[in-house]
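In the form predicted on its own, a lone chain appears below as structure tokens.
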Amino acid sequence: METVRIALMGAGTVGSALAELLPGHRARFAALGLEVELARVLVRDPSKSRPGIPAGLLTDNPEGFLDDVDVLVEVAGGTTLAGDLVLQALEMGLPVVTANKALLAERWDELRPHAEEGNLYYEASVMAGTPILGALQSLWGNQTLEMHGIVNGTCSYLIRRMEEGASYDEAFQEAKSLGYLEADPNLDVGGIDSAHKICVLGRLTVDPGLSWEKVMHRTRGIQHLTPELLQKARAEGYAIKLVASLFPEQGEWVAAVRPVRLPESHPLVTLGSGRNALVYKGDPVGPLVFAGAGAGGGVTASAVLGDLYRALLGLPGHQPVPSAAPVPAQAAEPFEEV
């Protein structure tokens, strides 16, 4: 039986959930001739109790964190220390499993060569446990025409509460008390989290060099929305949603995030209530709709664990499309921005 030692960076909601999932997979790992164990866990505060993780594995010292391990799993978030350790692991030849969409979006130039080699696994970075990255990779045989998604559950919650009559501030405080908001709330309400995700999807499907700066230039959040505006749209048969889109415009691929008016019959409205949803349009496959849970410790950890299986089996990680896809001549579905 070969022992596989995992370095886990981050033991918050997702990291703790992963640690709790691992023991239940011992028999499956054994069937592959493997024994998988946590070697050490990097956290901010090693004195804090972490369910399912022996205290002796906890450390706050990144020095030597990657010594004598076989895989790095990064679920801490951020783009500085997490990015440096991810790159260090990749340069050491270790496979890396990450759920860090901000890192993927903002430090892509450094990560891209490793992703192209198949050493970077990141299914959990977009739509958590809903396997959208794997599905989109299987669509490379199509001409991508456009895609549109609701990929931030916090904004969906805020919009729903305002539709029900809560003010923006009231809805915001509710979301904060429920733990829905990022440590920096502007990542959610400013549309930045959604921008990170559409950037990841765009590089996977249409342009491996899609610029993060250009995506941010076309990103707007929901801070200006009001209950009156949302309720008026509903009365007219529309719903306002924060939508992340990828579409052709003036001969180039464009990614954008902004609130738009959608007919109440649109699949992003009917399927995107309380969960993430994405509509892909391609030729010849036509329109495809994906929907499922886009957040939660256990849900996200399940995708991380799925990527770990792929790495242990020697299967490649999520590789970007080899070159920029042709830009279709036809215009994308028109949405009215709010």
Second form
Number of protein chains: 2
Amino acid sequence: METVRIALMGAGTVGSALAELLPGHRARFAALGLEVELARVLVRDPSKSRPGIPAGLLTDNPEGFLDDVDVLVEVAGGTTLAGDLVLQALEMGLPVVTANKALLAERWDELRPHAEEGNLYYEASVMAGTPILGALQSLWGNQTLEMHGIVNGTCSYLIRRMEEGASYDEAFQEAKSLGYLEADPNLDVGGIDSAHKICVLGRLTVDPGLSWEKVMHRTRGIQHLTPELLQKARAEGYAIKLVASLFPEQGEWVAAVRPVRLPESHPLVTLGSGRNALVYKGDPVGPLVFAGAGAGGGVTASAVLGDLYRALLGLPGHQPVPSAAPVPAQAAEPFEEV
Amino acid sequence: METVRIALMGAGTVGSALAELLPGHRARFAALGLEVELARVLVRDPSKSRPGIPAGLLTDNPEGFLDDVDVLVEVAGGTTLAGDLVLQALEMGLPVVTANKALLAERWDELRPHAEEGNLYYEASVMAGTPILGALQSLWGNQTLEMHGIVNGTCSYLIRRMEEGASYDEAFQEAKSLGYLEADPNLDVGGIDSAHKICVLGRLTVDPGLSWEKVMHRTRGIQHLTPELLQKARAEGYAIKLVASLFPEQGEWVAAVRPVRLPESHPLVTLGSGRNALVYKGDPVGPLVFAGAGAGGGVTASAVLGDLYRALLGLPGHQPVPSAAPVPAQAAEPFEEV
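Got the form predicted on its own; any chance of the form predicted in complex with a further copy of the same chain too?
What follows is the whole complex; the chain from before opens it.
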């Protein structure tokens, strides 16, 4: 039996859920000759108790955090300390599993060579447990035409509550008290979380060098939406949704995030309520639809654990598309921006 | 530039479509330092012309077919000659890309060691271009609970036509004249094609040794359905569909194929008309939905080409689940069999 030692960065909802999932997989790891254990857990406040994690493993000291471990799992978020530790681990040759879409989107130039070598595993970074990265990696035989997703559940919640008549501020306060909002709520309502995600997906499908700055430049949030606007759209047979899209425009790939009007029969509407959903269109495959839960500690941890299996079995991580795809002439689905 | 030589077995709709797709990917392969060419193409009748394939490459001689090639692409179907050539290539250490679900289902004992080594690529074998294998491979962090799919478009077509009032025989003759039926139509209407596919999916998710004989034993087709039965179900708010399922039963994983009554609001009904669809339920991820075209030459060839990219880049093929998953106690979705 080979012992595998995990350095876990972050013990919030996802980190705690992962720690709680691991014991249930002990027998399956044992069947592979592996005993998986948490070596240490890096947190901001080691005095706070964390479900499923022995207090003795908690530390707030990044020095020596990676000593004698076999893999880094990073579910802390943020682009500074998390990014530095992820890069340190990768440079040491450790596989890294991360759920951190902000880091992937914003520090890609540093991460990309390691991703191309197959050392970076990030299924959990987009649509949480819905295995969209695994799916998109199988589509390189297509000419990608366009891709549209609802990838931020918090915005979907706010929009639904406003459709039911709540004001933006009421809906926002509800989401806050339910724990749905990021520490910086602008990540959600400003569309930035969605922008991070479409940026990650774009690099897996059309351009391994897709620029985060360009995506940010085309990102708008939902702060200007009102119950009146949403209800008027519904009365006309449309639903307004915050959609992250990738499409061709004047010979370039564009990734953009903005609220759009969708016909109520569109799969992003029929499937998207209370879950994430994504439509991919390629030639020759045609339209594909993926949907599932896009948030939640356990849901996200399931994708982290799936990546951990792959890392421990020596299977490669998530590879960006190997070369930039041609930009099609076809116009994108003509959504009306709101 | 490295030249990669493909041995292509089969030049029917999928093989011809692949040959027609390849030139459009020349630049992308070149960016990876690869020049991909067809070395030779094995067919039953080399005198017949095949779109996109120079006549000089056609041969009906399996002797020497694998000489001096780098990869075998098998899209001929059948379990005898195709199986022998696939195994011969694998034993020579060649990567093999195949769309052949019958072969995978029925000769798994011989293929499994090569699949576990990562030398076998078979995204095209289930749901054609819809990347269900890539998706399911990312779900090992879940306890699988159940899985239900509409994975045979021909049966969906026959059922739709009978709902519209055609008799079984009329619908069957239409499907035949449209080229929708396999050479042996019992593969479609007897549920065997669906059984092949759920068998492949079950090995990727819950049991790498799932027995084909047991799946066959639980397989029923649609030959007993009538317009009256289908229309009565619709009048009651249900749709009858041929569903391939994987679920726990008395402490064992069972894979089964049979027509069932589904509520009209079920995602397999709302998404399944004219396309393949699959619902996966796992803990903690919850329900996931995948849908897309499940047949067609180009659609299937896109998955073959995607696999070819992965094989040529040295990325591993489709791995069965690394160890058998525990069988959950939860009862499966209680579909009513018809």
